[in-house]
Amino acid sequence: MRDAVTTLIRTYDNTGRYLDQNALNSIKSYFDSGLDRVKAAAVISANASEIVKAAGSQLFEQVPELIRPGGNAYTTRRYAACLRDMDYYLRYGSYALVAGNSDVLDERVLTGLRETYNSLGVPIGSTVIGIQIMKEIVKAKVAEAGVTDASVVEAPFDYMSRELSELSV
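Can I get the structure for only this chain, the form predicted in complex with phycoerythrobilin (PEB)?
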């Protein structure tokens, strides 16, 4: 599991180079956005269950067939599994946010996920809609907390969405 700094050091160490201007710029931007990352993570931690609940309601409003008979989130067991998955995306997203790196998402969430979803019939398109809804809710809450640069918050959710919808392993 790596963060922005360890990833960079690893790259430079692999070729025995000192950190050059590119490296220093990228480390600087990581530290410059550090306070925003920490604030955003604090907002997520303090509001996690509310965020998941709100995102679930919006998802089922937007894609109501998910909770109708035959839908993948129909029956309370699957409804609960869906909210639990959303909670995983939020929690791991908050780790990646603090790390400034998506490695934790690859390692702990995304590897094998498509295959699992495909074999269970979990619709990937709707899952991505759910992740995007959660991103918007988090962005709004984080903005209320005074973080002006929303891109920091977007990155992990967009990464999960992209990888989940496009990666064919």
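What does the same protein look like in the form predicted on its own, given that the last one was the form predicted in complex with phycoerythrobilin (PEB)?
Only one chain is given; partner chains and other molecules are left out.
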């Protein structure tokens, strides 16, 4: 897993260039938002099970066919698997948040997830809805915790949603 700085340096190194003003501004932004990103990750860590439970409840209210007979979260086993997967997105989203980089999401979550979900017939649209619900819950909790810029949490959740949507919705 790489963070935003190592990814940026690698890109410039691969092209044999010195860091220009855009690169330096990007690095400055990464460090300027660092404390907010770490605080947000701490909020996620301290409230993970509550966030997942609330997001699952909201998801099943918005998409009730998931928990009806024949739905992908019907039966206790499938329901638990859905919440487990939401917990994965939340955990890896927190890693990407701290790193300021979405590489970990590609490496650890999205590639294998797409293949697995497509083979099992899991609806990607409702997965994206669940990820977006978690994002809103996390933003609210982070703001309540006094994080100056709660919008820092958006990037990893939006990235997961966008990457899943481009392939399967």
